[in-house]
Amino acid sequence: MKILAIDTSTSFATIAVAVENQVVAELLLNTNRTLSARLIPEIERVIATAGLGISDIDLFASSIGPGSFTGIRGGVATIQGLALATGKPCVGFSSLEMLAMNFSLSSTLICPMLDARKSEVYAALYNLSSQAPIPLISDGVFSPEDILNEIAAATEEPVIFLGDGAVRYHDIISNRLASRARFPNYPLNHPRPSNAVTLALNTYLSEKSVMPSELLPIYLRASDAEINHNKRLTSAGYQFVNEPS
């Protein structure tokens, strides 16, 4: 089996081929505001890179979040039409999950921590000392202190702490957790572009491939745009029944 699998999560992107369980190319890159122009000139030459065409790809998998609205939607947008123009399936797979598999097999438990902004992270806790990872915390929008009171009740073992949300909020973690915070090198805070073929082949072995209309973002909070948008229409009189989550 042939696998395209992206991340566009953070401002790192992440490109991976794998031909029947083996990395053949792959590509880490900032992005940084320039994704929408930079994600199908550069799956194009990873894709070239490992001497296949896109029509070659037998299963195409993105990244469903959670992290950035805006990079969650253009990297799904593009899985969804490659499968769609090549008429193949595709699956999506958790960011935070795939940051984790950097750890793959550890015998630590492992929190990656990605920055939410508004003082919040979207964080999880693994185990990963199996070949698929086991969620203790499932994917959530936390304050630093909630997800480090979670952690605290959940286990008293020590936990690596990993991603952009880590980095940002050392101090905190490192004060709550003491010596039980584990803290990698600075490569390990980014996510690798082979965890997500591992990731994807994972999933569509498990039966959970969709059809590309079926493959839609995860997102643990309302937008900066959605917020605006409901003030505004608050401000004028309008009521909602229920907030978007």
The other form holds:
Protein chains: 2
Amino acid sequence: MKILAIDTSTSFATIAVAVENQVVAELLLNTNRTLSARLIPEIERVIATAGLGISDIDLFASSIGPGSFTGIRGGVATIQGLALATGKPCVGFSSLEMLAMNFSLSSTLICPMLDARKSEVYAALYNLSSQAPIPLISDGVFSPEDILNEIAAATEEPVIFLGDGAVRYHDIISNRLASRARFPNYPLNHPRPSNAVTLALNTYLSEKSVMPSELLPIYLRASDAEINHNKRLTSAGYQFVNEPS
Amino acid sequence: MKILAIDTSTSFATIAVAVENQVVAELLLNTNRTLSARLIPEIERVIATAGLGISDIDLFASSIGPGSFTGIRGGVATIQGLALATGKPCVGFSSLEMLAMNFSLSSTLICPMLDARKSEVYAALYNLSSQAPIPLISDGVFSPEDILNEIAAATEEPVIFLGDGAVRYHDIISNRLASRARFPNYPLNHPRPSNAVTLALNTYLSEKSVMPSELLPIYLRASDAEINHNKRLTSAGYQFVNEPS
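Complement to the form predicted alone: the form predicted together with another copy of the chain:
The next block holds the full complex; its first chain is the one shown before.
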């Protein structure tokens, strides 16, 4: 089985191609704000580097968040398009689980933490000591203080913090958890492209592949555009039936 | 400081570019036997993906082995050429230490193991629980049985085995160490491109950068060509003053 798996939920996009469980090409690139124009040519290039063409791919996969709204929307839409055009299945996976997998087999608990702006983080707590990561705190959006309180309530063990949220809130984490908080070398704060392949394959083997139309981003909170739209409607006297809880 | 760091010691070549300790682009590609023609264009492409040119790079780095003779020679020669032409410093680092760093901060001991053919492996044993990896068994060439005996004598703890040597000799390792032997998900058997950047920077900061002419491969054993050459000379009656010990 040939797999293309991407992650565009942070400012570091990843693209990986695997054949029969073995990664043959992977790319990580700092996208800043230029991803949309670069994603398709970079995908084509990585597939070509792997010695393949788009039509050779049997499974398309994308992280579905949480993370950058624009990034995830672009990544998911690209994978939807590729799967739809080729008639191949697609799967989605968690960006936080992918990041946590930088520490596969770790006997230390892992807190992947992405900067969600507005003094919040997307975070979770995983046990990766066995082959399948076990979430102890599910993916969510938190203030740094709240996730640290949840972690302190959940465990007295050391925890490795990684991701751009862990870099940004390093001092708050250190102050709260003291020597129990561990921080990796800088490159380990970026997702590893090939982790996406492992997650894609595991999701597919769990029979959780979906139709392209069912591959949906998980934003965990409303976008600024939605919040502003809702504010305008509310101030105009509208009530929401399906208001996010 | 802008760093280009490559590893060509296995069938998976890696190229990574970092700016101020932060990786901005990294590529892993399965090279099989086609590396020599692809290395320079792929390096140019990754540097361009990072938004840089060759002349922007301040430090050039390559793994110096152990591993594939042809791969290492090509990688080292390329980095020597780039450093010489630009007048910038270069550094070398161990391919096994780079591979072990897939498990940075692991509290489990790590045995990186590369297939050296001829029923041998290049292997070592590292403790990566602190930021700087500590070698417990230094990089060497061993029969699978010999390295497992050395590991059994050195520790009673679990050990994570990774690399193409660990994949090839999985059953021998499992039989010898039983449940103490751990094996990662497949992609973790490949070196992570950005680990090379971390090693390059650490080597540079330890003031161990070298002149291009001093960047020398560490093969750990003689190549087939040397062995055959020596056999021919010996059978012709020559004595070696500097015969490898």
